[in-house]
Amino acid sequence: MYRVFGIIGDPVSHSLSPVMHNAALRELGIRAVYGAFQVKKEHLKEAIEGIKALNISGVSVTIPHKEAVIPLLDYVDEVAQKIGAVNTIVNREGKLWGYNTDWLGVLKALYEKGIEIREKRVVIIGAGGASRAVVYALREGGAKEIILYNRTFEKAKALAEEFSCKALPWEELKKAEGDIIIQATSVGLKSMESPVPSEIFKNFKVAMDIVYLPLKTKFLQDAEKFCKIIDGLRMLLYQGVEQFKLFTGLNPPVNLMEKMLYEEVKKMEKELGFGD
């Protein structure tokens, strides 16, 4: 019998998770398939019940369900509770367990480039769902100061209070400075837009974007004149690696997952008219 895994969200047609996970499942000879399931907000409860009813082994969770899914699960890991978001659900004998691997994706993306977080000053752009995992990762990594900028100041302020960090008004962004700047909004997805003025990058040493289409966003293009840059696929890859371990109990072929992700993004860039 084949096991079934998948990703739930809205939209999910653009998701790279099936490419990454299916390649790993095939490579390890696991009789399983990983699909994409579009689930509207109003159908989330039925979808979660469906995971149990159909005996789906596990799912990744993407926007807009990472927070809304929490009360629908049987158990939620302590870290996911602290972050306030679940991106991984594992079905264990009919009981659904929720986890968050996004924060590990953030840490590994930084560490693989030799970036030290401890005692560093980090600026985060955005205060949405993705920012929660980024803030948690940086706190766990020992950042000295975390500063949030968001167009809606109240949202940044609320997140900053929850995680004991600092929020500054959007109007002051042009004066931002620190060691690392992380772009955690969807601005720049499938466009050549950046949420920040290009002149601020001279005030930083490292710039990371969580957007991966195009791979080198305008944010990263502007940043690379002054900073070491980290593209959005790094976080996606490493959160997926940790997901795979939770789904199967096995270590996945990381290099293969990486190769499949970059090949797929190059195809998508061509279709959208980005790249060479």
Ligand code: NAP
Contents of the next structure:
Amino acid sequence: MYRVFGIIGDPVSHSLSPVMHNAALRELGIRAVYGAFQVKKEHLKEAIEGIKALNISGVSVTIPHKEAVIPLLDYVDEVAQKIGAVNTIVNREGKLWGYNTDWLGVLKALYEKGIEIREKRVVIIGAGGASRAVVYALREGGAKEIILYNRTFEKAKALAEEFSCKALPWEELKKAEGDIIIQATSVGLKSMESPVPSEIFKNFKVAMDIVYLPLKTKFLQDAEKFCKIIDGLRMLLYQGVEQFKLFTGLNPPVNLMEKMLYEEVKKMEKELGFGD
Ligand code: NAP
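Form predicted on its own done; form predicted in complex with this ligand now:
Starting with the chain above, the whole complex follows.
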């Protein structure tokens, strides 16, 4: 019997998860396919019921469903509850289990480059859904201080209170300083914009973007003169690696998944006119 996996989100047509997971499933000889399911907000409940009805083995969850899906599941892992977002659903004998692997993607993206988080001062730009996983990862990593800047200050303040961090007003971003800066807004996605003034990078040693299209965002271009840079595919890759383990119980071929992701992004950059 072929098993079925997939991703639910809206939009989902440009998701990189199918190439990454299908390559890994094929390589390990697992009889399974991974598809992309566009699910509108108003159809989320039926889509989740459909996972059970169709006996789909597991799904990745992306924008805009990561938070809304929580009350629809049978069990939600403690970490996913704390983060307040589920990016992975596993169907175990008809019961749906929710997990979050985004935060592990953030940690692995930093650790693989030998970057120490413990006792460091970290600045995070953004206070949306993805930022929650970033903040959780840095808390778990033992950061000394986490400072949040967000266009809508109230959101930064609420997130800071929840995770015992500090929120500063957007207007003060030009004075930001620390060891690591992480860009977790959607600014720079398919555009050459950066949410931060380029002169602040001299105040940091490491700059990470979670946006990955284009691969070298304006944020990373501005940063690379002063900082070690980390592109958004590193987080995507490692959240996918952890997700694959939850889906199959097996260790995936990480190098192959990485190769597929970078090839696919290069193709998408070409289509969109980036990187020429
Ligand atoms: P979200 O919940 O919609 O949050 C969007 C964030 O961007 C908010 O903080 C928002 O600020 C900010 N923002 C939007 N437009 C802005 C602007 N013009 N100027 C300043 N700030 C602006 O989205 P999300 O789920 O957090 O996702 C954010 C990005 O991360 C997306 O591009 C997504 O693709 C990417 N992502 C990457 C990975 C990965 O594995 N690499 C994983 C998850 C997400 P306000 O609060 O003021 O609106």
